[in-house]
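Just the one chain here, the form predicted on its own, laid out as structure tokens.
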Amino acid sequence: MSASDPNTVITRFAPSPTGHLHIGGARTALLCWAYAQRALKEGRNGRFLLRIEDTDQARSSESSTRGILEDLAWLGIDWADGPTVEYNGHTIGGDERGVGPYYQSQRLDLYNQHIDKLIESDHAYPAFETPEELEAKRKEAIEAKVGYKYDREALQIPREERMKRMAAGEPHVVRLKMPDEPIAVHDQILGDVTVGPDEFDDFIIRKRDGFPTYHLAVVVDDALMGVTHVLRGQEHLINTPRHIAIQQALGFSSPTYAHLPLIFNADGSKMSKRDKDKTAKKAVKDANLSTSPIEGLSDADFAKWLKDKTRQLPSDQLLTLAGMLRVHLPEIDVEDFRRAGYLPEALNNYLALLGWNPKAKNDDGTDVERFDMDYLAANYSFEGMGKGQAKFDRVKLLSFNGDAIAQLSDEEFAKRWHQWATSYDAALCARFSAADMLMLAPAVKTRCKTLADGRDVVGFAFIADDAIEYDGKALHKALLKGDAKGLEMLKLFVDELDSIDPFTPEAIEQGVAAFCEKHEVGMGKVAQPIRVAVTGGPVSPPLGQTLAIIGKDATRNRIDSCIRNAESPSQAT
């Protein structure tokens, strides 16, 4: 039986505040985002609404909760229902339908009374093996080369004694008690999957700390929240049965599912937040690294780390150790491609793709593959979903960021430059205004693949003025190749700085422009031994713009510097 209704869709997205959001996880989320607003727009009640799944307190953090918040507004996937975040001014989530709260760790009661009714109705029962009996069970099992399932011990106990047992506190958990036939799960994408009832064992659905798992949560909520299609990732197809043996356990309809294809590697493996780790632990090994190089990290526990492949350091230090061996991680997190400069829109076109085929042509004949967050919300459709594995490719979400930035006017670009910025890179942001970035633009922005790629542009900037490296060849062609006419252009200009005022790009231009016609000598005369003086090498943004970005002092005593160089006797040719 489904609970959806023709002219009702409610979606939902349920993370765990665990850490930073999986790219996966954003995927999840923006597909029932599109789902949802689909109905909508056909005039239907579609709505997404936002739960965060929170019973594991040991892991749980405010933190996670707040960052996962931030990157699904960051992605423009807001939610009708679900917890207030406030993000550029304007308020997402809310509680209009009175179907929350929206934290599982502040529904217990709920989830209690439910819990009582599976035990009332025979569904579910106490069950008090300590865990050291149950792993002594499993190991036995192991031992005899079968399958460990739980073997009901719990119900050869009299049901009276039980229920006495449990109101007296001894620790237990609840398990509830699996049906004897095979439970069918209608997938939208995957079609019907039927498993049998010697697949499963009585399942734990409240731990002995008195939280429930997620099985038993995840279904009370789903029902009581009104949610009719659930829309996730296939590694939770092994949970659906499960799910339906509650839901026909307390008399609950079961939402529409559709499994979505996992993401994958390029090379196969399963896109995992383990991967960065990797990356640090190899480069560690390379460098020959045998004591920790990172504060707050001690030797003992980063031997610890580099030794145990399951041992995970934190963000903040792999960022940190990243830095100081200069290796690129991967990109996991939805927060690593913020931080390596993607933008929201170009990701989103891209992560909707993953497993997913528009099925329309433009008007040259080629498949849609480039898209806005209309175009998705309008048409996204289960018939367009694979069931295979999706492969992460980076080079085509590369491709896509740098597109989309292309298409940025001047104005915005700068703007999200700045904000990018503000954020991830201290240093630029300090050295480089909102109005510094506007104005350096139309020359960053050609030469941008990401936001980040922007710092690399105006690297110059930052070089102190007697610290310039220079391309030799560079200077030999710019300065000294023949008559060395360039070194000779280079002391007279050196002359005029002076003249120039204000010293901004459009003043520059002129002023390099009136000292050519001045000499009679044509502009690359001029410009590229200034270019090759101010930066090191022959390529940087246009020339005015790049003598206003270091300054009318900084521009004299890096010609000064470079006049010394070419003239130093290891020039001589």
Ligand code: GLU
Given for the second form:
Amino acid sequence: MSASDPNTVITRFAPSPTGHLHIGGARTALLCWAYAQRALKEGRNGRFLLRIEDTDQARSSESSTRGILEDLAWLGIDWADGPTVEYNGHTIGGDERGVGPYYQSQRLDLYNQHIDKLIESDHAYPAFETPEELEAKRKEAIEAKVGYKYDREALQIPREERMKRMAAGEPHVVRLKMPDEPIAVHDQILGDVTVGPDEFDDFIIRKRDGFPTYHLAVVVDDALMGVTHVLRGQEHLINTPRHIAIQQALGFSSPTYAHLPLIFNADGSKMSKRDKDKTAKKAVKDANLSTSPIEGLSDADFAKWLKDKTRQLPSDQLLTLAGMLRVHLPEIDVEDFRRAGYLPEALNNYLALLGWNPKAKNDDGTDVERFDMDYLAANYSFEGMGKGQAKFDRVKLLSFNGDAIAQLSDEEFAKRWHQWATSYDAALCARFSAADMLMLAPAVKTRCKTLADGRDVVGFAFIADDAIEYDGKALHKALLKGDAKGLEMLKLFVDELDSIDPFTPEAIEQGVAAFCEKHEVGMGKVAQPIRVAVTGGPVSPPLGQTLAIIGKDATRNRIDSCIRNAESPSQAT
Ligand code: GLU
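Any chance you could show the form predicted together with this ligand after that form predicted on its own?
Complete assembly follows, chain above in first position.
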């Protein structure tokens, strides 16, 4: 397989494991996946590979890698080549083509071999200036109001001497000698972008610590891994001419490039990891908090974080703080959306539309917007890609999610809700068994937009029997209005509770119906007073489920306390 084989499409997602998977990264991964899948569907050789760019040892972490792999697997974006993970009983990744390893930190020899080649062929050279010397030159340029560019001073040293000094171990960086001609990027989305030689200097390909820079590693890996198409965010467009220069110097063919639109918030600001901190900082200021309320975070560090716009707190501290201040942090990372109860299919559908328009119509003439991974894989192409910004519309995503939830079967909803609660809501898990969740599924799934909303639908089940707060208006309407028939029925019904056995939704519904028949009253006269009595308000899942989930004793206790409440002087008037 080679990059020039038209039947081969190999895309790659190459995250740096310095934090959670950002939603923009997920969008890139999704479109890379879809592009390769489409080739596969068309009978060509399509592969999507995952590479972990962990050469920045100080900022990379294993837990971040694990999180990224997990998040991708959760989204259903699986890779043919790359680190292996077991997910839901199947294996993702592997090294079928033998082009691994897929961690850059395990490929340092390969990078050095290529750097050596570049030095030998005079496309690169060692440079010995200290960081302080370079900083002084940069300052000079700023003072003189001219753009700073490396001045190639190292090239003044005769080649032989340079090589000797390098061989003797003198600290140095290695720089690529940039060509003197313009470099053109033929971008599949943006068209041709040509950059003149003035705009670049001889950039570093190996740092003083001996590690390659991102530019060198990415080019070597893409070539050795046979990557044919590079899809990545527009923020990397500035890097692409540099990459092409390295490819030319090493005799590699260039992959096809497609730079994806950046993702912006509704207010026009760039959607950034710092948005969560920004929201939390505002809430802290609004609450006039000047000392750290979080264990493990000193007052001094808290103050520094508050003052410095660029500082971020670790996720767990940020979540604790948000919980204390009752503020909702904007979801930015895939993990945030998981925690907030989004379904992967809704998220994928929405992400695909961030920059892509399928340009297809539904039967009723409206634009195709709702689709699954199969549709995306069959139809994704660069043609429908926008050049400008992509706006992240949270309202639209929420509506996609609500619809996706409503479409789940009861069994599937219960399974997902349970899985979600197992990870993110210990109290919900402690309160409801998987069977409880299945019983509640029909009612809950039609009333929530996220899995996290589910808890609000059944919030009454989390309140102690003697702590129900009655909605006075609802109570009055259901129990006391007119001839106070509601209250009378409630008093009679409480005595019938014992006869409903087992206390299941069906038996309860039948019991209530029989009760109404016996007393010759309409269902509303009975069901609504009971509902208000046990939940405090006029809205809840169907009565059978509502009562069954709290149980017979709680139903009795709550009805008794509601009757007392209704008969207190303040209600009667
Ligand atoms: N590791 C780079 C990043 O996370 C990859 C950029 C690229 O796709 O070339 O931004």
